[in-house]
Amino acid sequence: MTIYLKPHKEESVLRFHPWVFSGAVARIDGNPSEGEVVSVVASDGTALGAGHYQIGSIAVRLLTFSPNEKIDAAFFRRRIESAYNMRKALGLIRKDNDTYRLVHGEGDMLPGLIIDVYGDTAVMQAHSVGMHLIRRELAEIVKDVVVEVSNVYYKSEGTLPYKAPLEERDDGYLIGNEGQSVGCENGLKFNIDWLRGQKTGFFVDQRDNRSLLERYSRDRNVLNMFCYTGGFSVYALRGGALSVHSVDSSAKAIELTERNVNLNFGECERHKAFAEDAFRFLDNMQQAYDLIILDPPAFAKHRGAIRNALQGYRRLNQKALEKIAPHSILFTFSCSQVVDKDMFRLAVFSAAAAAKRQVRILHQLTQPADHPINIYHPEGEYLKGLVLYVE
């Protein structure tokens, strides 16, 4: 099966961008089914590469730009081995750190595939039909390549294209049937709920930023908004915070945060958790915190929601900046892919001006090394953050 592009629409592919948009397609030879491997050819007949065909705005997710490279089990093994070897070379796989992202989609040249490792369990998430159809072969490769892994759990029910005509899309174990439910990150332990938790069960992408927070936490009163599993809270406690308060609208998240605090520190008088709406908590709070973390869920998941998202970021940051004590530190984040770092920074600047606070940037944050960004695919840079010093 072959996809022929319109004139001049091959330029992005020649720059190694891994997506072919449907508007660039001139014609399709054959009748490929969704998820099938197709060849991509320029209007002048030059072969450009091959990838998974899909129905929607992205017509092909390119797996290779070498027209003669065969897309088979050996191909996927090479890519997964390369991803694993990079994590090992970077020192991310250690006894005190068995929680990491093994495959990060386009960043590891495997578009449509996410794999996180928690000790002896790999959690696989497919964002394309092509990866879904070969999930069992991928699971066997992961188990073979990553010697620590003995279980592979598939969690893609919420990430696969919902209109795709798939008979099987249920979550479940592809290999094994149980795994250790506790992961270790930089010597700290966390309960991982890949069965019912968000994403693959834990937000691995904030590991480096949690470590930075730990360095700033000593002798401070910390407020962790949108705490989810309490990752920032646990690091702040180890960093010597005087007090840590965790807030999330989900009672289940608060329960998980308290379990993680207890797992690392037992009964900890320095920690309290509140199941409450973030904006309401900020409006009503009486205590003067001198370190606040704002790590909300994505306010925008598509471009049509950008304006409302930016208003949300401005409003949230303004409330925190109005309430935070003098000579304090604010960690603030956006994980909305469609909100770029310049948009986010402008929203935070607007919030600071409205709050009438003097603010300096200490750090500009992004995702860690196991969430690499393909230099030809800037869309992969989704996590952005600022650490601010507030006079």
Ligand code: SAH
Second form
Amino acid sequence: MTIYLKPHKEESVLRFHPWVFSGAVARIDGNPSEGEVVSVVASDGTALGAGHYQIGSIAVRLLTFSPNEKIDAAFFRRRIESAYNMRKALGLIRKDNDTYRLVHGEGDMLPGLIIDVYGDTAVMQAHSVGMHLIRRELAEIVKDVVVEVSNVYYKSEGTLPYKAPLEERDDGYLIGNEGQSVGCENGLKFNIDWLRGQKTGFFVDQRDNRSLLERYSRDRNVLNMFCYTGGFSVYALRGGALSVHSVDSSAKAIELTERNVNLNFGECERHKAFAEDAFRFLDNMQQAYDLIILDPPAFAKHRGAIRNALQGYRRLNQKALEKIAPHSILFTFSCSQVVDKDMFRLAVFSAAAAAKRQVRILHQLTQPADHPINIYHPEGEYLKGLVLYVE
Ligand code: SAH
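For comparison with the form predicted on its own, kindly provide the form predicted together with S-adenosyl-L-homocysteine (SAH).
So here's everything in the complex, that chain up top.
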């Protein structure tokens, strides 16, 4: 099975970009079915690599740029071992930190595959048909490579292309069954619900940013907007915050936040949670908080939504900046992949100007080391954050 590219369309592949767009394809030899491994060849006949074929705007997700490398179980084992060894070497896998991302798609040269580990359970998410078809092999490899893991849960109903004619796309355990449901992050405990929760059950990507927040929370009155599992709230409480208020529009998220606070601190009078819309909460709030976290869901999921998303970020940040106490700190984030660093910064800049506050940027935040960015795939940088000091 071979995909031949149009003239000059090999350039991005020669720069190791892992996607071949359908518009770059001149012809396809051998009638591959979705998810099959295909070779990619330039218009002059040069072999460029191989990857998973799919019908859609991304026609091939390249797995290797070595035309002679065989894509078999041993190949995936090498890649998963390399991902595990890096995290181990970086000190991310510890008794007091058993919650981490094992595989981050293109960032680990496995486009289409996400795997998060929570203690003895790995939660695997396929974004491509190719990864879906080999899910059982992948699960076996993960269990072999990661000694701590004895259960592998597959959760791809929401991430597989919905048009692909796939059988057996249901979520469920590929290996084992429900293991421990409490994960440990930097010594803090979290109930993790991969069955019903968002994404793989927990937002592992905010770990370093939560640690930074912990350092700044002593003696502050903290407002954690869009709290979901209460990650930032729990760190703020450990950091010595006077009070922490958590807000999320989902009642389930509020319940989860309360359970996580109790898990770490028992009955905790410093914490209160509110099931309410963030914008409405900010409009009505009377209290002047001196540390606010804004971590909304992605406002833009595709390029066409960028304008509205930027307006959303501006409006949200303006509301917070208008009401935040003097001499306070704002942690503000965007996880929209299509909104880049500069656009987000401009939206926050406009919000600060409209709120007429004097603001300095203290930190520029991104995703942690277990969400690496493939240097040839800058699209992989999706999490952006600013920490502001508001005079
Ligand atoms: N900060 C979290 C992740 C946030 S995910 C963490 O560290 O884990 C985004 C959350 O925003 C979801 O829980 C969702 O329920 C909530 N949400 C979405 N729209 C909202 C709105 N308009 N008001 C309040 N919460 C909202």
